[in-house]
Amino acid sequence: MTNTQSGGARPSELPAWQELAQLAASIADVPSIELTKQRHTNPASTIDVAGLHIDFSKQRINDSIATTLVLLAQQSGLADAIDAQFRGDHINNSENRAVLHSALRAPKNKRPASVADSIENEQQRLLEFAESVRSTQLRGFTGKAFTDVVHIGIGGSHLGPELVYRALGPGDGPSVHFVANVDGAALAELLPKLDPERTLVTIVSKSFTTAETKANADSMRSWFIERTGRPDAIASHFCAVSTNLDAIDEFGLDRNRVFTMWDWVGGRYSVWSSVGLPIALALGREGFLSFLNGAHAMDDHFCHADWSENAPVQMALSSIWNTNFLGATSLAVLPYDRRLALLPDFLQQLDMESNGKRVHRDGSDVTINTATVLWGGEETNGQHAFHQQLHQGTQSFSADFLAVIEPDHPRQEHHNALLANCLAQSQAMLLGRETDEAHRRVPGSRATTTILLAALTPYTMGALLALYEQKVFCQGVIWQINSFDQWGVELGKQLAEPILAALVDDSSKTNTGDAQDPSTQALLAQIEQKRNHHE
């Protein structure tokens, strides 16, 4: 890292901040459609990469500032964080870890030497699983073909496969259902509907401690050895991507069916890894393969390409040119697609588990806004729910739409009506409506992306994922923040061992329940004498 990054000047110090602070307040009074006739013919304000055409025309950005952000991005030291992530440097520091899941999608004489042969071996062993399950070779203990797989993870184990797999699959593989949510509900619902001779069981978890995925798992153990009554034959329909190999001997699987999970690959971006086996089960080997390569042409695409005309770089510095310098306080992601709707999920997950951070990487205080909230939902639907807080509500945000050209299905008709409303309503927030009618006015100028996808493949799809992790990086190389940590989250994780004893545990009600907040505690003493009137 440069010196900027290792407590050199803050981001708010440096000049090019100074200076887009000061363009900032040129164009508050700037209609976006008038900043956007003066970009619609610039080539920068759109880019073409691996099948998607990204059209930033509609940023509330003229060349200066343009410019201006990309020296922003100069003076952060960006070009070394770069080298860095790909070369396998420690860059998450606080767990002293390097960051390489885009290695994960590299050719392997791309790969750095130290991991470029774990990865193969690790790869491969995946792929003829998928495959052996896939041609039916592979069977459970009674000679029968796996036509379901339950999935248990959770954040990053969940929220990636069962994004592609809804987007790209099933495919010709098996049908595969998701259980993440430590609510019983979930499997309740869903066992009723399997057979446990044609069922197998993947179980995501890199400590094999993780509560929800535990809980889960325990439980399609317990169901599968009471309706089948054979213990033994866990190993036949269970596997697991965990590294903690006492605990997969424990719980009865066989070595040879768990694949690995290395230090250096961060939940969130694990997707290209074995915790990908959904989307390999769907796709098969090429379609999983397909989609590595659309994310290393767009990781390709981000190291060599002049940062004016650099997808990620530019999705980058348009959200903080929003956040930071327009005040835009959340980001809307708005997928004209129903393939695509559960983006917004994965996206949450990926952008404010990784750049909600109030520290820098030196641990000093942040004063600046780093991740907004990000949000979004399955359009035309968010049109009749949301989009009225868009158009006329008073909370600065940004906007991302998502379209695919063509679609997967013979209704042309209704294609051209989902891709007339994502135009419809983007230009409604770039144009507004001006009226006598007070009511019906709508302001517009409003800061958004559009990135149309030639279709959705495999391919399309890994280079669209691989575009928001190197934004997102990008983003916290620039607010000097780790992206890579999320200590955040083992707060509550730590605070729920003590309630839920109490909750469970009759001996330890007292002391536990004793020991907690007010609040807490009269919501504990709430629960119980509830419980105890319907028993």
Ligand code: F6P
Given for the second form:
Amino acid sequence: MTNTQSGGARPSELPAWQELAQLAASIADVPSIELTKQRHTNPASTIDVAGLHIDFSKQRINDSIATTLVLLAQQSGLADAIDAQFRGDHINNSENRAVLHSALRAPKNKRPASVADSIENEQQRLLEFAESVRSTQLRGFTGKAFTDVVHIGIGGSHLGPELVYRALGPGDGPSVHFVANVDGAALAELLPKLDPERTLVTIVSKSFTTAETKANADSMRSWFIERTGRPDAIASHFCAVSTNLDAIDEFGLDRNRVFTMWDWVGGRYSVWSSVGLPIALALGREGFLSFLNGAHAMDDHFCHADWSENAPVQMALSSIWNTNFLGATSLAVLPYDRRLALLPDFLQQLDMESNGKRVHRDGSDVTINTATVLWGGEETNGQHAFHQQLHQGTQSFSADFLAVIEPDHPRQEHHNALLANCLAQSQAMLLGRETDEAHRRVPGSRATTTILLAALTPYTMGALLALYEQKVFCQGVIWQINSFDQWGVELGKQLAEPILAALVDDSSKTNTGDAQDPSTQALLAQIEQKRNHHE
Ligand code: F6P
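Now that the form predicted on its own has been shown, please provide the structure of the form predicted in complex with the named molecule.
Complete assembly follows, chain above in first position.
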């Protein structure tokens, strides 16, 4: 029995799913180390691709489980779904859109014909723009070179660019500052340090309707005009990335400095597009293209490698195994490298916004668990904080450890210690500790994957992000959900409007406040009372 994504058996009705449920019961009391020893002969327990070494040997998987998980992928119609993604079918069915971010990182001759030219055009424009800022050929209205860039955007228009910039930047480009949240503290802290004559502002918003981004963009514009007295110079200090060109025109930007994107690129998948401008500013043309090439190498592997040795497929299958069969309620992402500190934040949006869904593609209820909570923390700090819960807590979780073999600094002895800690933590989670003293007992047998990067380069960074993107895609296919919409976030945006009106508008406060639920009404009253008290 197979599922073609167009109806048919639900995930839990597939024969492989049912077999996996039995296999899970059969290993319930088997320590992970026994499973690990069995799998050492199986090549699929490690995969090498695009400068990444991915080690699944600490997962609670033996050979029969590994084989049955691949069967599950087959019965879920994954092969057809991969073809559909790369062909440009409208697999984002609730918005009737294609999902073609992979085309952004493909070489020109491998892009679907329908998008090939427009991608090439925008990519060249972006890279030329970035190079002209980097070379200081492009300057501010008083002829001074740009030393600072303020990147305004949130969610997918922020997390990827900041992650990659912090990991690989600033290179020899200008300093990029990221302003995402609507909390005015970010601008209050940043603006006094900036010289408007040397500042370039990039407003990045696929929709150009996002409230936080609009508020920050408006404040940036006011600051620029207040400081320079030159509203006419906005066009030479502001640029934008968006699909909403009308809104951009209204904001008053020069179209030559506006980069478009397309409705077939989801926000959280957009780092490969012009949204990646900070990356191009930091790394230049060659570095940006290398970032795309690394991601394409992962896509290529994803499309062609046998599923038993296919990194995104195996990442997805082990995650499904942990979530749906072993009861994991969270995935901890634990980078042992300062440069990857923002990876958990990026993956949180990628995974939870894509797969935090409760209906199947046809709108019927999902009856199994979909995305778990993804969280994480950087390096050895977590060992002195939350790792206690991972070692001895009662909740079931899985974890991804990440480390980079080559440091980006000369302190090799520190780096050895960092790597040793990374391996020791995953080893402790595998082996645990048996002792008669109950308080000291560590159960072990926690499911973890370790990803080693030979070096952190634009290429391996691209491969790493594409690995997780395609992993999330495979999970969505197996769960039969649409990973490319995000209707859930709309509700909060809508509700914020009348609440904001109640906070700022005295005349409507009583009426709008009354329209709120009793709890929110009471909180609004508290804010009003405390504000008055301070006045
Ligand atoms: O609110 C969620 C969301 O729509 C994300 O999906 C998106 O990445 C983010 O907001 C920002 O959207 P935009 O780029 O349209 O400003």
